[in-house]
Each structure stands twice: as C-alpha cells, then as structure tokens.
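A single chain comes next, written as structure tokens; it is the form predicted alone.
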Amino acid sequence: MHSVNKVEENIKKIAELFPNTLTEVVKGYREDGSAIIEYAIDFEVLQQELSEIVVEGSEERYQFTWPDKKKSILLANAPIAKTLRPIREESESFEDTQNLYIEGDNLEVLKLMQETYLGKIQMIYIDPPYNTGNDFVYEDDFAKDTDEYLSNSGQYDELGNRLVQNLESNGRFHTDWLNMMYTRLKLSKDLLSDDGLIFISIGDEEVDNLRKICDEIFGEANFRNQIIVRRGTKSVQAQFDTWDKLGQGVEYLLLYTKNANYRFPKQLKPLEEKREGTWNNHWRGTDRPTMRYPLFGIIPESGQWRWGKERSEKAIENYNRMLKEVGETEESVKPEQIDQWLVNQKEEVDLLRLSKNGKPEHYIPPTNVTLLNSSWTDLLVGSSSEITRLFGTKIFDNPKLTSVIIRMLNFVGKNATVLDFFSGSATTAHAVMQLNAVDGGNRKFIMVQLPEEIAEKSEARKSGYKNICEIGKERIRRAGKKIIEENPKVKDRLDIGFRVLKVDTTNMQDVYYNPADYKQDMLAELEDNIKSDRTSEDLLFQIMLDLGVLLSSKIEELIIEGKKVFNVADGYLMACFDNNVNSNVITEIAKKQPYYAVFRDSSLANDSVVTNFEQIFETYSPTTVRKVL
C-alpha cells in the first residue's frame, strides 16, 4: 500500500547488471536481539567494475550541484503512504472517459502513477513556475512541524501542503526551485515510453539551470532542441530614457526525448504565403562520397547529390513521362502544366532534369508549408483570449495558448497519452480535445494540479471559484462543448469527459503501518484494517494503482447474490468489498477467470468460507492472482 520505493528498484537493476556488488547488511535489531537484514549495494566494489580511475573524495570532475542535491534525489526514491480517490460528483462522463484529472501535489502523484503509468506515457508538456521572484514553488520539506509552517509566509492546500514566495531577497533563490524540479523530473522520466518525449516551458530566469539538470535526468543524447516561442513583450521601462535590459520578446522550450536512438516523425509549419514550384540544384555541398555517382555523364568531384541514386534515377524517368504526358518539350512546358501533373497522381513523384546551364536540378512543387525548425516565432505562447472567449471574462493568469500545444501533439501518435503535471487552467487538456476533433485522433489526457487557493480579489474569486482546479475542471467542460458545437459530427467519437481524482492518506488505518505505536488495549477499536469513511470505489482505486491498472481502464459493476462486484478492463480485475461474502459469490468470480481477484479481509463471511476460498480458485481459476486486503 505505499508507493514504489526507487530505492529498492534501483538496486534489483544494479545487482542484475553486477551481481558481486550486491551485498546484506544489518538495518537494525528485533526485541529478541535477531538481526534485521536488508540487501545494499557495495559502492566499492561498484567503483571498481565502472572505472579505471576511481573519482572520489576532492578530485576535479564535472558536475552540476546545487545545496540540498542528494537530499531532492532521497525524496524523489522515498515511497509514500498515499492513494487517490475517484470523485464521481466533480468528474464528467465517470464511467465511459479515458481522461484524467488529478488533484494534489505533482510530487505525490508522480510517486503514485509510478507502477501502473511506467513507460505508459508517450508526452509529457510541463509550463512549471519560471523562478521570476513573484511565483510560487513548491515546499517539499515535510519534516517541518506546525509552528514552522506557520511561521512561513504562503498557501497551504487541506492537507497541509505548502506552496512558498520564491523571492529573489531568498538567500536560495536557485535552490529551492532547482530541488522542486528536480525530483519531479526524475521521476517523469521513468513514465515516459520508449519513444516518449517532453517538452518544458521556460523564461531566462532557469533555462539554463533547467538544461543542466535535464541532461543529467534524460541525458545529453536525449536532448533535442531548445526551440523559441514569440511571447506579448512588456516593458515598463518605456517611460524612461536609459533602460537596464531589453525587453522579453521570447520564451523557450525544451525538448527530451526517453530514447536517444528515437526519431520523430517529419514536422511542417504553414507559411505566410504560398510558395511556387521551382528548380533546384540537385547538388548540395555537405560530403558524402556515397551520394557522388554518375548523373547525365556528370560525377561530382566533391560535395554530393541530393539523392540516392535510384531515387535520381526514377525521378528523370518520371520527368520524361510527365512531358510525353503532357505533351510538351522541355523548351515550352509551363510549371502551372507540371503542377497539375503532379497533382493527377495518384502518389508523390519525384522529377528530375538537366538544366539550361548543364547542371542536374529536380522540382520542388507549389506548398503552404515548410520544414519545421526551432524558431516557433510564427506562434503567439500565451494569451489570455481563449480562455477568456470561454469564461467571459479574464478568469487566469498568462494560460498558454493551444497552438502550441496542438503543435507539440503532432510529435506523437493520434493514440498518445498526454500528461501535463503543472496543468494549471488546463490548456493541454483543451488542446487534446481540439486535435482530436479535427484529425480523428484518441489521444488522452493526464492533469495534475495542486488546488492553488484564488487571491480574494481577482476576477476569478468573484466568479466563484476558490482554486486553480476548478478553473482547470471548468475549462474543461466548457472547452468540451464549444467543440462539439462546432463539430456536431464528432460528438460521438469525441471524449470531452474526465475522472477526477484527489491525493489523500492512505485508505488503510494508521496500525497497518506502525503497529510500534499501538498497544494490546487499543485494537478492540481497529478490527478494520480500512478506515471507516472510504468506500469500496476508494478501495478499488488504490488496488488499480497498486496492480498497475490504468486508472481509466473500464469500470462495470455487478451483482452477485446481493452483493457488489467491480468487473474492471473487462475482466482484468475483479474486486468484491461487501461484508458476509460467502462461497457462491467467491465461485462465481473465480468461474470468470480474471487475471486479478481482490477481496476485503473482513468480507468473508465465516471460517468456512476463508478455508475453501483457495480452493475455490484452484477449481475454477487456478491462475488468477488472489489478494485480500
């Protein structure tokens, strides 16, 4: 029931690779003086099979370090004893949506998705505070006490979390937001698919911190491209004479992808006007002796054709085809007669000649679009129009815009699982909608956002609503149906719907954890392993997240003799939480041959029933994985 320790899945990979650094040590002792052993790594041992020249101690490397370093890699491994519980009232379309939306702190949740999203997510797109000295960060020290938190200036979400002013006059202005990142990162990683990527929206203040530690999480091979986006300028030093910086008329982002050998399929952005077909040389100057072969007579002494030469070869065929089609020369064809050509074909075609001046070129047809590049400047990054057209009035700070996001979408498939762990008004989720309405595309959404209270006199308190998420959740809905009422086709295909789900303590009572601290007298009152306000959807949740169950995998319930069964990705799982379950209901769940069977202890309803409960199983479904909570 807590989340996956780092800790211990980092030493299962460095034993399997060396085996002779896996070593036991003593943890500590029982009352009756036996020793508790745990497995550890030799890091001496590991020193030697990893280098020639051991670096230790002060010895000069490089290296990118921070206060507080090891520490954010402690908490990023550390596992947690939190769940998620389903919200059935604040979400949309519970039963049938493939979209979640999550509520809590991001670290939390990361830690949490850790089994069940491993290697799932094909997109990641984060827009984190940017360190200006006026946003916030969040505090992810929990050993502080009370008095500490109080004596903190910032915002607290109800479970105590805390959010701080990342003020320059802090003496770790870098700091704190470099640790908030960092775990963060470290742990999105591990979510990302094999030809997974992300991209992360940053200002001047961090992005070079932000490289540094993106190329140590992901690796500098997996970095891609620091692209630029236009941004609103302000200056408010237009008033004056003399001026200390120029204005900031772009921002940036970053692009990583999970696998270095990964290639993306080939981008285009629109051009301002259309471009006509025109001749080019076929001879470029970059050196591949490969690409130097006999072209018209003609052999490059250096640089190289365009070309492979089998591709060169089809294309001069297919320019002598396309005049004798036509029927023109060389001489009178006309490129609005080529033009046409190439578009009565029935794929694209290649075509190739020998000029005027005697030099190989080949056609580059009329186009609206061009290759994509890093320069992004023909996009606007923020504005608050669209969700203001939404809500009728300025209800968000500086939201990005879905441009660029749909831009991003394009890098992945039309089946991609989209996450956004900063979601704030929830554009990312806006744009998953948009796509999908125009191309066709199933593409899901995972929001994360902590429920950031409103300042009372903004725009959006008077609205009624008191936090971030409501303004994310409401977006949403809102966003959701003004595409089906511009797509009244679509609305069938479309998912506009979202699972809400909140972080919260765990559902097990506190004695499951620290019997230590429980005396013989006090268990009378916790014969229920499960605290007394979760319900069985609750229960559910966290065995999904515990089995690895998609959390938008298909719920049905059934009945059995009476009593609640949850059927879940048609009968993957099964999972019955009713009191007096007796043998019939247990046979019947068995007969479905689920992959998983998850029971409550206190649910079964005698002795009986919990001594033929293996048997049952080993009768008619001796393969499911049986587990009681």
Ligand SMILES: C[S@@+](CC[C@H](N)C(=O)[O-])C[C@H]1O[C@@H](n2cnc3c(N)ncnc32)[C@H](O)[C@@H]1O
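Throughout, rigid core stands for the largest set of C-alpha atoms superposing within 1.5 Å between the two forms. Residue numbers count along the first chain shown, from 1. Fair warning: this is a prediction, and the values are worked out from it, not measured in the lab. First, how it differs from the form predicted in complex with the named molecule.
Once both forms are fitted on their core, the CA shift for Lys70 between the two forms remains under 2 Å. After superposition on the rigid core, the Cα atom of Glu331 is displaced by 2 Å or more between the two forms.
If you fit the rigid core between the two forms, you'll see the Cα of Phe223 move by less than 2 angstroms.
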Second form
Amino acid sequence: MHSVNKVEENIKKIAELFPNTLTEVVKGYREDGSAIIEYAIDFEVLQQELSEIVVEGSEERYQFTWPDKKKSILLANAPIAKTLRPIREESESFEDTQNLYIEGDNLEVLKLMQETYLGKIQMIYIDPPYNTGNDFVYEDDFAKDTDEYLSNSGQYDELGNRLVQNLESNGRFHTDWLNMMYTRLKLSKDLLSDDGLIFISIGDEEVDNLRKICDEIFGEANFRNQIIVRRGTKSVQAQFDTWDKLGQGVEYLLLYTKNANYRFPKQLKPLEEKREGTWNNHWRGTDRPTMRYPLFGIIPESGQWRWGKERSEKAIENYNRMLKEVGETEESVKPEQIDQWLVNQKEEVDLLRLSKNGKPEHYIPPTNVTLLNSSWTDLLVGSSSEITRLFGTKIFDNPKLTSVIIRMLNFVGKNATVLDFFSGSATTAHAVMQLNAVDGGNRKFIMVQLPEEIAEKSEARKSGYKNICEIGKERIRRAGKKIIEENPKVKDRLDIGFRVLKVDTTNMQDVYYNPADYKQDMLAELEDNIKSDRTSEDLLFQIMLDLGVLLSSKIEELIIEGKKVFNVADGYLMACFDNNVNSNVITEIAKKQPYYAVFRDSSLANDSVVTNFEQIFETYSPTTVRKVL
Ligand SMILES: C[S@@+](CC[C@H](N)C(=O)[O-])C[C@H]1O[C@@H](n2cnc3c(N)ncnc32)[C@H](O)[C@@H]1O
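What I would like now is the form predicted in complex with the named molecule, since the data block earlier showed the form predicted alone; can you produce it?
Now the complete complex, all chains and molecules, led by this one.
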C-alpha cells in the first residue's frame, strides 16, 4: 500500500524520451551475496543529451561504450548550415511525383529532414556497410562539424574526401563504424511515426554491436526480432581440407519499432508445397475450465476445447449444412468436396465433427500459406541478377533483392512513406513501385545516397556511370518503365517519378562577423543576403524545409502581374522571390489566404510597398504567417 513511486515514474518518462540514458545500478546486496539491481538514469548520458560540449566522467555502470561515443551524441544534435537544392533536369515527373531521391551524406540529410519529416515515416529500411574489413565508411569529422556549427560557415571538404576504407587492422575498426551508425540511427528514430518501424540489414561482423546500439537508441522494449535471411555463399574454401570457419549462409534483419505497444498486422508467407486439408483434435492441454463445456455429450475432465462454445456449436451446424448441400453422408463425402464447398462460401467457415473414434475434431482447410516467423531462409536476401537484367551488365555489387523488401513492406500500410538512407542501387524504390503496382498501394519512397565515386575500371564506369547516385536514379527509371510494361493497367495511377534534391551549402550569404566588426567598405558585398548562384526554386525548397512543408508537395507556378509566384500544397504556402514586387502582387497573394506567405527582402519594390505590406495582409488575410528572407 505505497503511494506512487515518483522516482520510478520519472525514470520511465526520461527513458521514453532518451532510451539511451537508462542503465542498471547495484542498489545493495542480499544475504546470499547476490546483487540487487535496479534501473536508474545515467546522468552523464542525460547531461550529454542536453549539452553542446563533451561531458567528462568515468564511473562504472552497465553501459556499452567506445571512444568518441559522447561526441557522436553531440554531433547528432548539432545543427548544420546546409540546404537541399532541387534538380529538375535529373528528376522524373517533378511536378506530380511524391517520391524523393536525395543526394548527399545521410547524416546531413537526416538533419535537414528533422523538421519536415518528424514522425512522418512509417518504415525505414537500411542496408549499411557491414564492416567486413573492406568497406568504405564515411568518416565524420567531429572537430570540423562542431566548428562549422559554431562559425556557421557552411564550408567543408569536397564530397568523397572523407570516405575511407575501414580495414580490420585499423585500431578504430569497430569505433569508426559505431560512430558512423550511432549518429545516423539516433537521428532516424525521430523521423519514425508512432506506428513506424525500422529494418536493418547486417552480417555476422557487427550484428552484436548493432543490436546494442539499437537497444539504446530505440529502447530495448522496441526490439522485435532478429530475422535470418539466406544469402548466397561463396565456395572460396572448397579447395582446402581444413577451414577456419563455415561460410556465412545467412545474414540478419533487425526489426525495431518506434513504440513498444505497437502491433503490426498478421504476416503470412507462401508454402513451398500446398498443404492438404486435415482434421485436427479439438481438445488441447492448456487448462481453461471455462472452455470445458459439453460437445457431442463429451465434457473434458482436464484441458479445454480449442474454441469457445458458440463458435464450436456453429461449426457443427456448418458441417451438417455442408453434408446436406453437397448431398453426401459423413461416410461418403470426399475431401475435395469439402474443400470445394468451403471455397464457394462467402466468408471463412469453421467445420467441426465427431471423429470415427469418438473425438471432436475441427477442419483445417488446405492452404498455400503459413504464418511468418523470424526465419526467412525461403528468401535469398541479395543477388545482382535483378539489376543486371535491367542494365544488361553487372552494374552494382551486392544489391538486395526486391522480394525481401516487399516482405518487409507488408508490415506497414499501403500509404506508407518508406525511407532508405543507404539506398545504393535503389532496390527499395524498385520494391515500393513493384508492390504498389500489384496491390494498388500508394506507398512513397525517399532514397538517400552519397554520390560515391565509382571505381575507374568497373563495369559501371565503362557504361558511363560516374557515381552511385547516377546508378540509383537510372535504376528507378528503368524499373518504373519495366513495371508499367508488365502491368499496363496501372500506367495512369502508378507513381514512377522522383524529385531529385542535392545537399548543398546554405542559400544565404555566410555571415562571419559580429555586428561590431563590420566596416563601411563591406556593405557593398552584403547588399544581397542570398548567394548569387541560387534560383528562386532553391529558396522555395529551403523555405519548405524550414517551415516543415513536405518536399514532395505539389508546386504550382502562377504568374501575377508578370511575377513568378509559387503556390505550394494548394495554397498552403505562397512565395514570390522576384524583384520589384508591387502592392498589387502582394494583394493578389493575400487574397488567396495562404497559411504562409514568403518574400525576399530585396523583392519588395520600394519603401511604400514595404509599409503597405503588413496593411495588405491585415486587410485580406490577417492570420497568414508572413516571412521575409
Ligand atoms: C550495402 S550498400 C546498399 C545497397 C542497397 N541496399 C541496394 O540494394 O542496392 C550501402 C550504400 O550506402 C552508401 N553510403 C555509405 N555511407 C553513406 C553516407 N554517409 N551517406 C549516404 N550513403 C552512404 C554506400 O555508397 C552504398 O551505396
């Protein structure tokens, strides 16, 4: 009869917000010497979550750690001065599509997506480098990134310079990989919706480390399964009489959810061979006295009947009706007749009878599916066959197969937004389009990929592809075209387009100086606060990112008194970045009553327009949120 333990409750609340702060401590010892363990908040980790500098400390406690772990929390939380620029020429159906292809380092992309896609992604699938000893791992430069954040300079290395081969002989072999993954997973968690989930492909090399960091980031209660999937084995050891280990015949898919109480729909998988219908004993050993009722005059002494009374009685009725309708007796009815009768029923029907040896038994109809469990060895996880068929040559090493991703897609709804931020050859996009074509779904994809340069002598290079993004985009084009050819009926509804966006430095001029440091002769350079190579569409996308407007939103271009006005998401956001915008244009925009109206500082024609600006909105649309860049 204690009152609520507030501390316990508070620990729970903090752990929900920051699962990585939950730890176990020794509270005391029992008489037998065993330790009494209880949950506690690791204040140091919490302090790190709330701090912009690295917090020192070294007390012993239950934790999984590695060098620079605290810095990677810092890095995940630090803002960046970057933006996403739309590239129309490389997009497909730019106007109508809801899919995105984003080029850049996924750490930056995930940061840029935080505002707009917070809680909006139903499924993430990633297939990161497995850390096999030959992989290229993107080395985040902590010092540089933190400096960058402080100076807001937005300038650093050319892409590609920080992709380093992570060799096993490197003293930081696991460390570098963990730092790379930890920051990205941490950021990705916030993008998941309440009913969202994440699947992560991984091999023997890092599966244990990955599980530990995922337990921390998503919370142990959100761990669902460590699924095994079959992989093609290489027989390099076949020539030797002794081996150092067996070939890896399987790899893993870790499944985590955003919320511990979320339940996904029942999952089935096809059986290799159709299972015949069978009669099954209706009694079972689990002890539920309320389920012991008379059936054919029999009341079990222990155990229970499998179904409740009502369902069982209805099933007996169905059985008798079936015999009558097929015109047979219990002795003469053939299994095929029962199955055919069942197929003809409008809904699922149970059958129950008394067996020849006097026991109630129910019918299990023939089936070609069975319940899915965590062994997916019926599927081969990866092979280049699929992409080679599309390109006519082996263009990408180790792509996954669409069949595996399609199975994962069935865990989420038909309108899900699916994110893959290690997208490689864009198999995930292919799987999304394929499944939409077959089941009428409207899933949308967001692919993220670093424009990693392709090796000089490779097949892909010979075919003219310079970086992996070029392969990814072309894969989506070719796969989309093929899917339409194979399913001509879906031509008008299937979204096989994508908007291409690239990470770039901010559109705004860099501001290096404190106001006190400005000199008269600098003023000329500062006339325009926007970089000269940026288009109005660049500004529009930056605004969409800042205001949390989906980057796949419909964008319409209107011309009002000769000025280009963007109408985003059917009047939700209206923006004009042209020069010499006069009061009439502003009035026309205000009359459309957008939620947001955005202009450029230099675009307002003259001082009187600036003065009238607020007045016009107060008159026509006082609730519109107005912004001037
Ligand atoms: C194993 S592959 C994924 C293959 C993909 N599942 C497929 O079926 O084609 C991993 C991909 O992640 C990319 N990658 C590695 N580090 C990245 C980063 N920091 N940002 C974005 N992409 C990255 C690599 O270029 C590589 O293409």
